[in-house]
Amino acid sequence: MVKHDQAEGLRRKLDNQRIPKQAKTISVISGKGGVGKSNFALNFSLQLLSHQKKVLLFDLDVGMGNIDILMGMRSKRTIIDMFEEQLTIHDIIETGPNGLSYIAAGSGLNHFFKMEEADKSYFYDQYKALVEMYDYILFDMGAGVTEDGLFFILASDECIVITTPEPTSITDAYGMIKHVVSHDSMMPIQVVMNRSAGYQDGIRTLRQFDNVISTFLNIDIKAMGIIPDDKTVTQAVIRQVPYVLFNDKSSAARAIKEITFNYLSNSKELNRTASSSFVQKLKQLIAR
């Protein structure tokens, strides 16, 4: 008995090593622009490397790519490319600060986000290269949702939603939670409150937007935290220097650091079953 228990164990743990690490693809989006949607993306990305994680940050964002505006790097190749040249995923991936990695989305960008079919098989036989490699890949998606856009916020693993406490911003970020949950009620949704005048308002603020998505969608989305509105930030991005980077001790490098730690507690285990992976339901996306 003992020895069947020893074996099966054994068979299990077998089991576990055959199953590839799966990055955690996550998509940060928000209902409208200017909310700080991509300046979140940038410096949650370097404070998850700041954990001994592998990140890439892929800006998705249409025709209004800026990650690597706000990092002050210049890109030799972007997304564009990929397509047009036929470049392996590997041939775009950039270097930024700390050694970050990421993809630049360029200019032009409509195009992509009208992708046919074989654009589509294409970016997934390329995607899958890059799932074993690192432990988050995050888009940085455009404000609102096309079609196209909504293909990749499908397939993530689950969606950051940035908005402020603008009753305008409110408002786009409840739409858009509204139209992603129409397509997926299952998708895992959390909230970031930005430019916030104090954590007490920001705290009240999430609150009534919670009970708003649960009373009018019925579905739970989970408060990730508040960002203080912080005058370093727009220094930071005069400067094109990530504001974790530019002044860490400042009240949105902190609200940041905080955030991305209790993220990572409450995280679940990045070693999953290949059919919940991103790769996978892109698979069944455009198999439709």
Ligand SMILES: Nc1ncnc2c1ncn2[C@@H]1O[C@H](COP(=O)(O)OP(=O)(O)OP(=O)(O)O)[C@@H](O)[C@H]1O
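Numbering follows the first chain given and starts at 1. What we label the rigid core is the largest C-alpha set whose atoms superpose within 1.5 Å from one form to the other. Note that the coordinates shown come from a computational prediction; the quantities given were computed from them, not determined experimentally. First, how it differs from the form predicted together with this ligand.
- The rigid-core alignment places the CA of residue 134 less than 2 Å apart between these two forms.
- When the rigid core is held fixed, the Cα atom of residue 86 travels 2 angstroms or more between these two forms.
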Given for the second form:
Amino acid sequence: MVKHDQAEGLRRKLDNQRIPKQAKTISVISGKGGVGKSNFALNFSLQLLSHQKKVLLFDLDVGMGNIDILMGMRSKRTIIDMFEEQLTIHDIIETGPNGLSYIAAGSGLNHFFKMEEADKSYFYDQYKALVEMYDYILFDMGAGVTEDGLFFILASDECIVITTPEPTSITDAYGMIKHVVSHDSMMPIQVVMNRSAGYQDGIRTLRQFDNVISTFLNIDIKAMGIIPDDKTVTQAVIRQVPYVLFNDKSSAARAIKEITFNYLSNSKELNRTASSSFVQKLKQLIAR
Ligand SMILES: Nc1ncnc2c1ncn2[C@@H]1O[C@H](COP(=O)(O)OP(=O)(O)OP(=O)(O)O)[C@@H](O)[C@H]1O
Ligand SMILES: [Mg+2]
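Okay, that one was the form predicted on its own. Can I see the form predicted together with this ligand too?
Time for the whole complex; same chain goes first.
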């Protein structure tokens, strides 16, 4: 009994010790599709990079991923190659503009449940290596949520929900947040109002959304910022250049710069314990 208590005490002590530096993991999500998640994830990543952060952009929009297309790149490898060719995670990381690290979406992750145990543990080991290499890892998710997608969302340190001011987009963002907090009521959630007609409009809509969330879901979300509807974004997408690089004076570029600056000024150091690490959470969620 004493032995058990001692072991338990030791375990708790170890758990409470801070573990080595680990990336902050962020899932970029939405309810409705086509609201600007990938463009946000890409341009936000580039802005974090310009603040000398080590960033990995991980396209998890399985089967529909297009991060590489938005950068005008053609990726040689995806996550599925990691298993089929016994590659390490380092082998599948590609380099985009300004040296941005990214992993292109594969079509293997949607079969996680069917993955052999040995493959799973290989997968966890690769992820462990990954979180120790970067300051930020951003997951660009598909619209809505798949079962595997939910594991990544819930294992992340925070979620950024992208919506536009359209009622359909807002309603779906609400549904998405409700879904996430029904699994984890403590998940930090930030909201970006993308394609806003004007700054004041955006502020008003964000405030209304915030009120609805706190009234009906009883949680606090954080308004991360507003990105105006800007035709430069469409032009940049057509030219396959991230909009912050296409025209850094455009209103969308200026908005995302401000969002990144505020984000970095406000973000706190994570008080991480072993059990709250990304890989540990992912393991627990999948084992459930
Ligand atoms: N701020 C903006 N101003 C104008 N157009 C925008 C803006 N943001 C996104 N768009 C338009 O919306 C399109 C879709 O954007 P994006 O691919 O980033 O959305 P998504 O949410 O990732 O879509 P999916 O759900 O299919 O993954 C872009 O190609 C662009 O034309
Ligand atoms: Mg996308």
